[in-house]
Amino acid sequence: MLKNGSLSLFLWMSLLSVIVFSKPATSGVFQDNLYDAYEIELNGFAEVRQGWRLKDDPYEKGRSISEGRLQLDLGRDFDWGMLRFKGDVVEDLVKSRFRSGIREFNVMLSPLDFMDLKIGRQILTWGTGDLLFVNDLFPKDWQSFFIGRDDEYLKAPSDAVKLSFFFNIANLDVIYAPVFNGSVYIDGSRLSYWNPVLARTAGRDFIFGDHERNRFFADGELALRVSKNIRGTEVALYGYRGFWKTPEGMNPVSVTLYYPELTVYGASIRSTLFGGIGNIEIGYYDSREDREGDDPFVRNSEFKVLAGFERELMRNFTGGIQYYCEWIADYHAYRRSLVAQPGKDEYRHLLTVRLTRLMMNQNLRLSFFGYYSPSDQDAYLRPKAHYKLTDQWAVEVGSNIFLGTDDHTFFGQFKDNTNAYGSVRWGF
C-alpha cells in the first residue's frame, strides 16, 4: 500500500511515462496551433524533483525536497507592447500541501524610442557577481536554493514598475516597488539553522515569524542604476533605499525578526582581461536604524567588496574564480553590544569557484561550485550532472554539501542540512 506522498510522486512519475510514450509532435502541433489562433507563443515543462538528506538531522524531515512541478509561459506581442505570464502548480510532499505561484505576470512597452517600460511581477537583476550579490537588491528564494531546485527559483519575483532609458552618455534604469518585495530566508521550517535566542542549531521546533513590511507606499523600495559601455568596458553606478531584504533586526520582546531601513552606494566594473572576462564590485550598506553599530538586535552597516574572472581553460571547458569580503563598519561597537552570543569576524572573506564542462556532443554538463571562508572555516560546495536525453527530455543529479567548524557561522550552520537530489523534466 502507497502512502500518500508514495502515491503522488507515482502519479507524477507516470504522467511523464504517459507524455514518453504518446506521440512527439503532439505539444507541438497545440503550441502552433494556439499560436496561429491567438498569436500566443508557449513553453513551459513538467518535472519531477526528489532529493534526501544524507545526515540526521533531527529539527527536520529526511526528504529534503520531494515535488512535482508543471511551469508554464505564455507571452503575446501586440501592436502596443508585449504581455507575459509565467507560472507553477507545484505538488509539495515535503510540505503535504499543493500550491500554485505566479512568476511572472507583466507588461512590457516602448511609449518613446529612447525608453522602455515593464510594470508587473518580473524578475530583476543586475550587478557582476556569480552566485554572489552585492549591488543586486532583488528578492531571493535561499530556501529554494539549498535544497536543490533548479537555479532559476534563487531569483524570487518583485511587483514593481522598470523605466528604462537610453542615452547617448549612459543608460539608467529606475525601478520602484510599491510594497517591500523580501527574500525568502532560512526560518526553520525546510531547513535547521543556529538559533542565536536558544544558542544552538533548531528547525521546525522553533520557526522564526517576521513582521511583513507590506503597507503601499510606506513600504515602497526605489532602486537605480546609471551604465555605460565604454570601448568594450561596462562600468555602472547604483542606488536602492528600502530594507534589509532578509529579516536582519529583531524585537527582543516579542522575538519576532523585521525588515530595518536600508540604503546601499555602489559601482561596478567588468571588461576583457587575460582572454577572459574580469569584474570589480563594491557596495556601502547604511543600516539607517544602527548607524552607530551599537544595537545588538538590527544588524551594522558594511562594505562588500567582489572581484571576480572567467575565462575558457579549454574547448568546452570553462572556469571562474571570485573574492568577496564584508566589513563590518563600527566594529567595536558591535563587540561591545553582543551579550553571551559569539560574534561574526570584523571581516568575512569568501571565495568562490565554478567549473563547467561539455561533453557527449555538449548534451552533458558537468558543473561545480564552491563556496569556502577562509575566515569562518566553512565551506559549501554544489556539484552538478546534467544530461540532455533529447530536444524534450533531459535528467539531473546534484548535491547541497555543507562543511564547517562552527555551529553558529553561516555555511556551518546547515551542516545537518547536506543533500542530494535527482530530477526528471520534459520541457515543451
The other form holds:
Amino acid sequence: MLKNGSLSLFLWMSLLSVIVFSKPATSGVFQDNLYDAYEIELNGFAEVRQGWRLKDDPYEKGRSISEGRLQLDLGRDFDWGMLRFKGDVVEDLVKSRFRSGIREFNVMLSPLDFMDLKIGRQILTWGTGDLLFVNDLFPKDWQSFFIGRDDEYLKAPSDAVKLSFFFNIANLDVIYAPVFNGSVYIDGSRLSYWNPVLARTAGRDFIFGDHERNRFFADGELALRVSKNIRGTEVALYGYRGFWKTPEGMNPVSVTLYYPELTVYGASIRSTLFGGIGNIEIGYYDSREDREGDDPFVRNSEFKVLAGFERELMRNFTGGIQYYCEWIADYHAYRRSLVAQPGKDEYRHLLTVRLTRLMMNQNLRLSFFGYYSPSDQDAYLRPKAHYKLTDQWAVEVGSNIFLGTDDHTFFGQFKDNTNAYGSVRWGF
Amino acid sequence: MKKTAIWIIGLLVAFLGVFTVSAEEATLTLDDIVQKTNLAAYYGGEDGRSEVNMTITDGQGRTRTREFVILRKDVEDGGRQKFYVYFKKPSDVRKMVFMVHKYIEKDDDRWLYLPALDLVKRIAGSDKRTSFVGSHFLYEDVSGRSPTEDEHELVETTDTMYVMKNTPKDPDSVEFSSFTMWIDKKTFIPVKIEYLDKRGKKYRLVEALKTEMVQGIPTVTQSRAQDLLSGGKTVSEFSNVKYDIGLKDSIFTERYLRKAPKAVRN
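Show the form predicted in complex with the partner chain, please, because up to now only the form predicted on its own has appeared in this conversation.
Full complex below, order starting with the chain above.
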C-alpha cells in the first residue's frame, strides 16, 4: 500500500514537474482557445500537499495529510445568467484512495430587478465571525481544517436554492436545502478524539457511524437572513430551522450518532470602530429534541455570543481579537442527567487572536490564528507562511497545534493530532 | 497700408490672446489649482470604468502582473466616491472583489469578497499608504489623497506646468516629508509626483506616462510608480476607459460582491 502511495505521490510530483518544464503558457493558450470557441472560462490549480504528525498517536496513521489535487473551475456567462462548475480530483494517500468531489455546480440568475437566484451546489457563508460561526449554519469540513488543507476547504458545499431579494427597506436571503447538508466532523477515521462511550481517546479503533439525514423535504433545511447596511453599519437578523450540523445526538442502544432537530435565532452588527472593524453576533440554539435539557443523549440548547475587533497595527500588519462564549441552557438538568463523565462546563469561553503580516511586496504572507479557551484550558494554534514564488506558483507551510490539560475538552481532545504540513501549488 | 493694418490686427489679437491667458491665470488662485487638479486626477465624469493591467517589477527584475477592472462612481465632485475593483488575474485572486466607499471626513469603508469561501469580509484599512495589491502604487494613489490633508505651495509656474509642493498637516500619519507635483496647465493632470522622505531625500516617483482624451476628458492611460531605493517599479496600463456609463448605486453593495455585475465581467 505504502509503495503504491509513494508511487502516486511521485506521479503527482511528476505532473507538477511537467508543468514546470513545459512552458506554462501552453495552458494559457488552451484556456484562450476554450474561451474563444465556447466562451467557457477555465481555471484551476494542481497541488501536492504533505503533512506529518508531530506527536505519536497510537490510534491513527503516521501521516496527517498526503495528497495530490487538481481543481478545475469552469464558468460560462449567458444573457440570462451564469453557469458554474468547480470540482476536485484528489489522490488521498492517507486513506489510499482516489476520489472526486464537486464543490460548485450551479446556475445564477436575476429573474427580477430586485431578485437573485442561485440553484445547485454552492458554497454559502454569512455572519461576522472570523473562523467562529454563530449564525452561519452552512456545512463545514472540520477534518480538512484540522489536517491542514487550504482554508477554502473549511467550507463544505450545500445543495440548495438561494433566493435573495433586495428592497430599499432591507435585503432578504432565503436558502432552502431539500436534504440536510451536514458538516464533516471528527469521527476517528483520520484524527483521534475523545470518545464519551469509551471514556478515553479513540481513533481508528472506534469510528463513529451516524444515522444520515437523507429524506427529501422531511430532512430539509431553511436559513433566512434580513440584512441592511445603514451608513456603513451592517446589521442582520438570522433564522435557521434544520438540524445540528454535527451529530450532537446519540442513540444509546445502537451507539450511533444522529443529527437532532435545531432552530437558531440570531443577530449581528458590524461597523468601523476606532480605526478598525468591530462586530458583535449573538445566537440562540433551540435544541428542539431536548428543550428541558434533561436528555443526556442530545445536546442542550445554547446561547452563543461573539464580539470581535480587527485593525491594522502597522503597515502590512493586521491584528484581530475575538471573544466567544457558549452558554448551555438548563445546565442543572444537563448535570443531573449526565451519564458519561466528565461533562462540559456551563460556560465555554474562547478567545481568538489573528495576526497577519505581509512582506516582500505582499508575496510573503505570515499569519497566525490562535484559539484559547480559559474555561476549557485548551488551545488550537494555526501558524502559516504562504509565499507566492510567481503569479502561478505558491508554496505554503503551516502547522495545526492542539494543546490542553484535559483529554475531553473541545481542542484538548485533539492534542495527539498536532501536525505540520507543506504544499506546492500551480495555479492556472 | 494693408500690411500695417494686418500687423496691427495681428498684434492686437496676439495681445488679446496673451491678455486673456494671463487674465485666466490671474484669476486662478492656489486653491483653484488644488481643486482642479484633484478633480482632474480622480473625478473624471460622473462615473467611469477602466481595465487595468499592472506590471510589477521588483528590485531584482522579477515581474508579476495583475489584471482587474475598476468601476468608480462619484457621490459628489471632490467628495465621496465608490469604487469596485474586480480581479481577473492572476488565478489565485481571480473573481476577488475589493470595494471601497470613500469618505472625506472619516475612514473609508472597505470590503473584500473571497469567492472560494463566498465570504464578504470587512477590512480594517485606516492606513491608506499601504501598497495596493503588492504593487508600487498605494491605496491613496488609486482612490486619491484628500487635498485637505496637506498644505500647498505653488513653487513655480512654467509655460506648461504648475509646480506645487505639498506638506502634510499631520507628518506622523505618512512616510514622506513632502511631495511635489508637476501639474499640466491645460489638463490639470499631475504628470509627475516626487516624494521626499523624512530626511529630505527623493525616494518615490509617480508619473503619468501617457495621457489621452477620452470623451473629452483628459485621461491617464499609462502611469508608473517607482521605488527609487529598491529600484522596483509598477507600470499601469488603462484600457477601454469609459465615462458616464450610468453605473447604478446598487453595484457598490454586497449584492454585487457576490454576483459580479456585467460591467466588470465583459
